[in-house]
Amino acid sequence: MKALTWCGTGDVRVSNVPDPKILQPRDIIIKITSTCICGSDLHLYDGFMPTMKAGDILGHEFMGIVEEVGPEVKNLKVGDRVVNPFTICCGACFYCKRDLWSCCENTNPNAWMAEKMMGYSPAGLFGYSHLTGGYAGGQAQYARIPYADVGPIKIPDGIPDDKVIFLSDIFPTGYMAAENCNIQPDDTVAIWGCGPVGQFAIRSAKMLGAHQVIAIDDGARVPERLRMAEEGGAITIDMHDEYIYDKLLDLTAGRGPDSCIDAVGMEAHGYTLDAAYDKVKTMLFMATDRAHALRQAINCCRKGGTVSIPGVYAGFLDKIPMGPAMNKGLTFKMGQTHMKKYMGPLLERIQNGEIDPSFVITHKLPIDQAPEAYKIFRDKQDKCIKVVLKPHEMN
């Protein structure tokens, strides 16, 4: 089969690789009909995530049709159409039973690697380095899904891929980021980053009843993101032209936002001294992540507010304002998304017409154009916000 493989920093290639096979009785094989490039994939592409190996198959946002079923999978059959969550969960451990699905303690065969770095291991993840299990990803024509009696969600007939593919990651991720804010009817939520996760966080905050949503991004480099945020009901701030702290105070009667969402993560950029400092430190391998957006979120959040972090961080952050965070009494909520908690309810919202997630798609390409698509997405070219790849189409 054809699959997109990681071959080094900034180097991804479509390769011929062996077809996946059933390895465990709870496995299924799916023929992938749609797969996406995620902002988190760029952290692999740019070399920020450790433990990648040449030949690793990328991708964690994908869906398809069941081709083979292991003997212990009773809830799915050949021909079923499914969306697969990016996290891999056993369904029976301490954490899965408490709806903390992304903390599953049984699905990362390389848990010892994560434990050395983090103390504990998260769940296994598709296509996201050997630190999270070394599982083959879904930017491919076929994929093996372990623990398939727990993970994938069956999609009813008549709903196109474009409406449901984002149940695999970014819609639940944006929704959980908003839910973590414990939004009250008169709340203001400020969101740093108007990429795909930020766009879903905006719309989720509105669905959850926020009085005011403010979206912050770089209007000089990515004006299309701010336009999409405005279409979703947000007030926008151009980080390039305006002093964010003062603007947020003006919009919140001098208090600051009730909640701040960092939907940017480890590769944040900016035009202030601390952003330049981050860039130099990471280039010299003296730091692992650029935390500019997170610092702003902490400094701007009102006293007693919440900082929600769906943006991915990989290692150790520098110059985090913990003094202000502590003295303002901030609550931090973060983590990989507990996908199984959200996929079903969000599918119902799609079926009820509350949201059409396909709004975020700007590019649909055959898989053999994936290497070019990574560059377009990473470099913010051609007004690109979200890329969907079709693995069985060729240019």
Second form
Amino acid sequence: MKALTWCGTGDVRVSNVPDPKILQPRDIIIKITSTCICGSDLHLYDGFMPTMKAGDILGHEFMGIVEEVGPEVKNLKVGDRVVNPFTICCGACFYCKRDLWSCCENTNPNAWMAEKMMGYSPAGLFGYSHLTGGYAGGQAQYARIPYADVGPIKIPDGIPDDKVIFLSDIFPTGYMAAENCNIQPDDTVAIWGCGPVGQFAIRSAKMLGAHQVIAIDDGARVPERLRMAEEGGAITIDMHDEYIYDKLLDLTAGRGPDSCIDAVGMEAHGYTLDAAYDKVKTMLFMATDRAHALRQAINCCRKGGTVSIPGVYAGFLDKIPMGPAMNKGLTFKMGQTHMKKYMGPLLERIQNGEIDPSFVITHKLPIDQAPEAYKIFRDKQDKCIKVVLKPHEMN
Amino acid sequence: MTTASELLHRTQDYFDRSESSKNHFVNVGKTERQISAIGGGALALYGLTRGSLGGLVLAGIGGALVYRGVTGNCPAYSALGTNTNHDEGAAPEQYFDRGIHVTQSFTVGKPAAELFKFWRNISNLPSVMTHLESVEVLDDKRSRWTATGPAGTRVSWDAEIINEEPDRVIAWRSLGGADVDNSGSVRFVDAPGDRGTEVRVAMDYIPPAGRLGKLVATLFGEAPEQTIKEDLRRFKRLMETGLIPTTKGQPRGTCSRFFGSEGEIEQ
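The block above covers the form predicted on its own; next, return the form predicted together with its partner chain.
Below, the chain from earlier opens the complete complex, with every other chain and molecule after it.
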């Protein structure tokens, strides 16, 4: 089959590889009908994620049709249409039982590796480095899904892929980011980053009843993302020519946002001195992550407010303003998304017509064009916001 | 004669369990102890019947042999550093003097009875302990263990269960003739609330000198605590989910620009 493989920093290639097989009784094989490039894939592409190996198959946002079912998967059958969550969950451990699905204890074969770095290991992930298990990803024509009796969600006929594919990651991720803010009807929520997760966080904050949603990004680099945020009901701040803190105070008459969402993560850009400092430091390999957006979110958040972090961080952060965070009494909420908690309820919202997630798609391409797609997505060319790959379509 | 041999056994047992055995550990093998005690007794009797000075010397030697046979401790062997007590495996003192002690624990979300049942059927253990090639059950207490290591090395030993409390404890030790003397125990303790069972393992082994010393690495790896932790993790996963996750057998690319790039299967 065709699959997109990681061959080094800035080097991904479509290769022929053997078809996946059922390896364990709880596995299924799916024929992939839609698969996406995620912003977090760019961290792998840019070489910011340790423990990648040449030849790893990428991709963790995918859906398709069940081709083959392992003997212990009783809830799915050949021909079912499923969306697969990017986290792999056993359904039986302490964490799965408490709805903390992304902390599953049993699915990462390389748990020892993650324990060395983090103290404890999170769940296994598809196509996301060997630290999280080294599972082959879904930017491919077929994929093996382990623990398939727990993860994938069945999709009824009649709903097109484009409307449900984002249940695999970014819609639940944006939604959990908003839910973590414990939004009250009179709240203002400020969101850094208008990429796909930021877009879903904006719409989720609205759905959860926020009085005002403010979205922040760079109008000089990605004006189309600010426009999409406005279409979603946000007031926007262009960080290129506005002072974010001053504008936030103005929009809230000095109260400040009640909660701040960092939907940017470890490769933040910025125009301030600390952003330049981060850039130099990561280029010299003295730090792994650039935390510009997180610093601002902490500083701009009102006293007693919540900082919610769906943006991905991999390693160690520098110059985090813990003094302001402590003295203002902030609450921090973060984590990889607890997918199984959200997939069902959000599918219902889609079916009820409360949201059509396909708004975020800007590019649909055959898988052969994936290497170009990574490049335009990273470089923000061609107004690219979200790429959906079609593995079985020809050029 | 049967009564005499029974009496001898009992006396030997008494000395093995008594305070004195802590000071003078058993370093004479079982068969050798019988011969020593019986032969020594005969020699002493013969010496005494001679009624001469030479006879008295013989009786003294005989007495020493009886002591050696009954207590299992030979001062001459101690001085030479020799130990022929292979039938019994290493004595506790040897573990104390030269042994390596490793402990590890893991919480498993299942009732103790279920975990005990898996562990008590010790032929199950190779499915979670990757360094074990096989465990063959010989009878209710005894088993034969074979472990593999790097470069095709292989060590084996017979072990017996020395303590067992249903759903709570299993303890075992290797018997005489083991390539590496080892002993261990596993305890199953109820975890708080509905969190399952704390599985607490203690292992001891005595690294032999020389060539065999290198084989110890095949028993527990270079970092024994980590090896046992991984064994317990596999045990937890098998108990909680019915399987141990793997990516062996999945496809991957080669990134080769040559050879037609057909990818490969992960090993």
